[in-house]
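One chain comes next, on its own, written as structure tokens: the form predicted on its own.
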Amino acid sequence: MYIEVRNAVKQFLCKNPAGGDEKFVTVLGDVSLSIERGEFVCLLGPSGCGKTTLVNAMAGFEKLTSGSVVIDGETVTRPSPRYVTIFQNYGLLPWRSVRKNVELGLESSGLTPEERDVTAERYLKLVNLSAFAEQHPCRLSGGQQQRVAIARALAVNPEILFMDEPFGALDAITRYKLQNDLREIVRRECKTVVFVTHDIDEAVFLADHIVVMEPNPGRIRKILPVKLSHPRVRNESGFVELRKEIFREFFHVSDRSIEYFI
């Protein structure tokens, strides 16, 4: 197995707002998960179910209270250039051009300036932003800025992309376009992806497996395989049926009641 989360528990020490002693709050409760190389896995669930904590533990940003994360046979203890995290807020440097933002991770790689330029151009072309290479992030739309973040992540050739609600702040049309583009880019680049979302349609559209999570404490409720071919169409029967199945998991409602939700 390529990524293995083994009995992951994460607790935080929190102050009691009413006064008194501090207490531990369990954010992740005994979570185990296996992901194959090349899979696109979505962590799906409501706020507070531990999705971000889990992906941060996989990426090496969060230390577990107990349990472990193992990637390709090595226990994760810190971030690694083998895997890159893309966040919702883009994280671009406003004083650098689009090209220089994409080159950021390459500057410690030993590549010459010419080699960095060629690599940046390749990935800007991949995300259809070559024409904006010399612009600064403030001149780009939100969707274009997220494309720059994706290009920057891919430029260092990571094995894994960890993505924490990267399209959450975008309008619906831009989001749909980036979902489609991301799936095609990942297919061409042969990457493993762990993608955090609270959007059911997004998970069904993107994922090979959907990990449905629930809160208090955060844990895995169910893992659903997505046996739909690509490109996926949101109004096809298989897509609609899987979406209904996920709604049933969350809301415990009958098929007739689901119509009021979707």
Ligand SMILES: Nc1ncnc2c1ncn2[C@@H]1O[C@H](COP(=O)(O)OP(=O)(O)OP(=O)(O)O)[C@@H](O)[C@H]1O
Contents of the next structure:
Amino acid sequence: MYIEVRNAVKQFLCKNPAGGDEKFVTVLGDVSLSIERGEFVCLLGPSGCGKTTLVNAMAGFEKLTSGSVVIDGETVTRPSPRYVTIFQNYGLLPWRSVRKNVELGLESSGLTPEERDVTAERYLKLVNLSAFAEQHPCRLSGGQQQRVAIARALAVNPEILFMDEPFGALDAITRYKLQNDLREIVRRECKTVVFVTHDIDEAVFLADHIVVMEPNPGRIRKILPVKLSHPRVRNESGFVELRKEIFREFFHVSDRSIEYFI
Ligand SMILES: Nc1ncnc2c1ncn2[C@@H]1O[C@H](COP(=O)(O)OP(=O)(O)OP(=O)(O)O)[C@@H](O)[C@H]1O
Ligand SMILES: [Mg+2]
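I would like to compare: after the form predicted on its own, may I see the structure of the form predicted together with the named molecule?
And the full complex, kicking off with our chain again.
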């Protein structure tokens, strides 16, 4: 298996709101998960169920209290250039042009400036932003900035993309468009993706497997395969059925009452 999360437990030392001593809160309680190379996996769950903690542990940003993450046979102890993380707030450097932002990760790669330019151009083209290469991020819309962040991540040719609610701040139409673009790009570039979301539709649209999580402590409730072909159609019966099934997992509601929600 390419990515293996084995019995991951994460505890944080938290202030007791009622005063008194600090105490340990278990945020991830014994999470195990296997992901194959080339898979697109969505971690789906309500706020606070530990999605960010889990993806950060996989990407090497968060140390587990116990358990381990193994990627391609190696235990993860720190972030690696073989995998990149894309956050919700784009993380672009405002004083650099779009092109220079995309080149950021290439500056320590030994490429010549010309080679860096060629690589940046390739990925800007892929996300359809060549025309904006010399602009600064503040001149771009949220969706465009997020595409720059994706281009920057892909430019270093990572094996894995970890994405933590990357489209959370975008309007619905831009979000749909980027979901399409992302799915197409990772198919062409053969990447493995671990994508955090709390949006059921987004997960059904994107994932090969949906890992449904629940809180207190954060754990996996169910892993659902998504067998629908791409590009997926949101009002197609298989899509709607799966969305309902996940909804039931979240809210434990009956078939009848679910019609009020979706
Ligand atoms: N550094 C920290 N110290 C203490 N508690 C933390 C820390 N980071 C996260 N937590 C707690 O861990 C729990 C899980 O947080 P996490 O950010 O992983 O959730 P999440 O599923 O990503 O939520 P959201 O959908 O809101 O982003 C939360 O209750 C949070 O308060
Ligand atoms: Mg989060």
